[in-house]
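In structure tokens, the next block holds one chain alone, the form predicted on its own.
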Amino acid sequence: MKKLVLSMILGFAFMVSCGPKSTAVSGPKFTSAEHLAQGKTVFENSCNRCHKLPDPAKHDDQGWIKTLSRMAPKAKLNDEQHQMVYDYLISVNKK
């Protein structure tokens, strides 16, 4: 019985790890001042609902991809909003 349960857990873990991953952002896309301003607005209005706004210098570009991939679904951002927030953060990031 223990082997069956262990096999089921491992099988489930394997299936989850092979599932699709949200990769809405893989690098910069929007560079216009209008899109960056929209990204700032979305960042301030969406992220500030649950916690203090993080300093854009907190992460480098790859760090923001990881953080936003985790947080964008919680903030209910669509792919375009996710991208605009990322582009805004890296445009003001000093790293």
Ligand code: HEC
Given for the second form:
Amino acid sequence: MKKLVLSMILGFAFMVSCGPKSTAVSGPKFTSAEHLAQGKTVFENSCNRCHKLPDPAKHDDQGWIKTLSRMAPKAKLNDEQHQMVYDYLISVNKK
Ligand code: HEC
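To complete the pair, please output the form predicted together with the ligand; the form predicted on its own was given just before.
Complete assembly follows, chain above in first position.
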């Protein structure tokens, strides 16, 4: 019985840790040149539809986490594109 309870708890913890929240961008992930180039392309194609392309130096690394979490859904980026744009921005913001 103890084992069953334990495995239920573990199973639940596993489900929670794999929920949609864990995919949110919380820091750098992609650093390869291809990913950064792809992030730049997505940024240049998706982020100038509603306003001028923002200056990557506008925010520091923390600031872009916040701004991108508001803007990525507006630009309809998927999680991977969101992450690549983030990694591109913090690779050029010099902050
Ligand atoms: C569907 C329209 C839309 C798209 C697409 C869009 N934005 Fe925005 N953005 C807005 C609006 C509206 C505001 C002003 C209101 C606000 O700040 O929420 C704004 C404001 C901003 C600001 C200024 C506010 C701040 O926090 O610095 C930045 C920077 C920004 N957007 C970056 C981006 C980036 C990067 C992308 C691409 C991932 C993007 N936006 C895509 C609509 C959009």
